[in-house]
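So this first bit is one chain, no partners, the form predicted on its own, shown in structure tokens.
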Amino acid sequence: MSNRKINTSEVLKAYFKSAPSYCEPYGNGHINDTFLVVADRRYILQRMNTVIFTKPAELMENILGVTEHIRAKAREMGSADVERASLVVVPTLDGAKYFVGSENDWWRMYEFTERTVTQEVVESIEDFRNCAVAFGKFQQMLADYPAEKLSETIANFHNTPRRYRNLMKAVEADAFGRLSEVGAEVEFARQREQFAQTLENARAAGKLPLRVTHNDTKLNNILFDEKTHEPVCVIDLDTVMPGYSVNDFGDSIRFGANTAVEDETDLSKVSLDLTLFEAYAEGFIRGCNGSLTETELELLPVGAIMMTFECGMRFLTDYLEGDVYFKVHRPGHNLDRARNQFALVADMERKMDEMNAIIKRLSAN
């Protein structure tokens, strides 16, 4: 999708009676098309990915319920800052949530949230925890939302016994002829098919609550005050729907307190950083603000593992499958990212006795 070849002449009809002062491409989001509008105020439309995002009036139902329960808890809290606590969707001329254009082209608009900034990398141990206290904010914010009224916007997305029978679909079909170059990779996987069930036995034994969970919490879906850099709301809803919260702190970790990039081919320098996964583990906590029940506390060490461990599966069936979903820029990249992910799996069992210890001294503060 690209904004040069965009006509927004028409959806600015939608939404506002005389045409606004400024349009212009905004911001460097991959999958829906952002631009900055200035009328009477700045506005944030955006053109949404149907194509990865096929039902786009269910996701815009999940939007809306959840950034009026945020702000209705802000009100209730005595929020000074209500209308900044979550995105607020501007509806049309004609009262609608969103617009569907005469191509079934789908958008919608936001009002701009003032005085904030985006953070694209964290410089700072004090940048990861803010960003645990933002997300956990955002789980004590919806933690009586009721998650099974959310659609799912994306199906399975987290369910990790699926992703583990796609990869074994994968190595059964062998499409590419890479299977022998992988088999201790998929060895790596078999042996751990029992745990890719631990979250979902958890939830069918009742153990495991199901809450609204934001699925992409990465530091730059966060909003920071340009003054104090105190984290304002999260932003990037589209993925918003029901599942666990330690896969929400889990994939954080997964990325955040690796010692090396996703893709780095020299696994000796792949680990765990326990440093950075007290600080997120602190932040995530405090933001939570006593909303996790005791399992969810306890399974937050597991939730990391599954996340790495899910993540690897997806990159090494993508490669068996010919590369097909993820963007490669080399030879073998999905398999490097694999075995990047299978190790920092394989650091993070072996540091779970500690993970726990800082889970437990954490949680009883």
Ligand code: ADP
Given for the second form:
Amino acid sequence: MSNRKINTSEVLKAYFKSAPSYCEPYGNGHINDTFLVVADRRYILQRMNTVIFTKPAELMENILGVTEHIRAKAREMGSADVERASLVVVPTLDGAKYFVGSENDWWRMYEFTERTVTQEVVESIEDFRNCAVAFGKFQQMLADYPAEKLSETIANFHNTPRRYRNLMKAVEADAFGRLSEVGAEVEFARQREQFAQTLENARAAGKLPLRVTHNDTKLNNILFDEKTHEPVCVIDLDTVMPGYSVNDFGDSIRFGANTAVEDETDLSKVSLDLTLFEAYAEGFIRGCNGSLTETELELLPVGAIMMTFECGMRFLTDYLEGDVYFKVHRPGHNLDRARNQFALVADMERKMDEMNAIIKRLSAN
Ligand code: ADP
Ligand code: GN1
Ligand code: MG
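I would like to compare: after the form predicted on its own, may I see the structure of the form predicted in complex with the named molecule?
Next comes the full complex, and the chain you just saw is listed first.
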């Protein structure tokens, strides 16, 4: 789905007395429609995806609460860059925190965080390590955030057994007649039905704590300083909810430690880069500052496989359901992504002993 056709004139009137000089689609997110706006300064304008986020008012309450909390923490910790440490929601001319258009389209605006860049692929091991520290610290900063104040913006977001069941429902329905193309992928998923339970079982046994987590720890959800490459700000806060630390770890590995991009179709290029895995693990453990329990540390490699497997199943489900969730830019895009993720799962499984050894070594330090 392209966001070029979206009419922004109504929303721009709500935010600006006179029309901004520039407003164009921006970034590579799969979920929201993001625009860069240039007026008295630069802004990020987003049309929220209300098909996915069905309670946008609650979602905005979450974001306002979390951004304020992070800013207060940054101040408390004496951060040199408090202004850029957290997203800043810009109100409408009427002082509202978001805008609802005449077609029930929901919008929000942030200050553009200047002098920052996002990375779609890891540019250096150091950057990836820094990204890990940032996501680890983010979790730390939210450790005392009252979880009961957070609405669950997407129910069962990282409930992998449920994602498995949803895939099987899509297989059963085969609403777009695409099942015949994906026999191998469905079989791949079936073989891992038991594995999908691992974290839920650990949780049920009281071994895995629920924490306030980010839940979408892709590399491009971090803004890096354009000069120093230090992480400045964690963004894309739509899915901040109670979750497992190992999944926050895992989703970063899934995206950033893949030797290929998420939708690479040449699967021979897809593999887990163990050097990047180690750098990320080191940074994340450090960023979490001793808060990870022994079980969480042990389950970090499982988190990496779990998030990759789950994401593969989500892409495959969306393919079978006619590409209604993730933005696609070509026919078969979701299938390409699913195949890519499953190839990465297979490589991670081959490298499980090595991942475990790395975590053991790092935990001993
Ligand atoms: P999605 O949920 O669709 O991924 P994001 O909130 O992650 O949407 O935004 C998409 C992209 O827009 C980001 O990857 C980043 O490049 C850019 N972006 C978002 N917020 C800001 C900001 N405050 N300053 C600068 N760039 C931003
Ligand atoms: C989406 O919003 P974005 O592009 O950062 C998705 C993640 C997936 C990711 C796959 C709310 O992330 O869960 O892992 O795509 N976000 C949502 O690239 O579903
Ligand atoms: Mg994003």
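Numbering follows the first chain given and starts at 1. Basically, rigid core = biggest C-alpha set you can superpose within 1.5 Å across the two forms. Since we're looking at a predicted model, the values are computed, not measured.
After superposing the rigid core, the Cα of Phe138 is displaced by 2 Å or more between the two forms.
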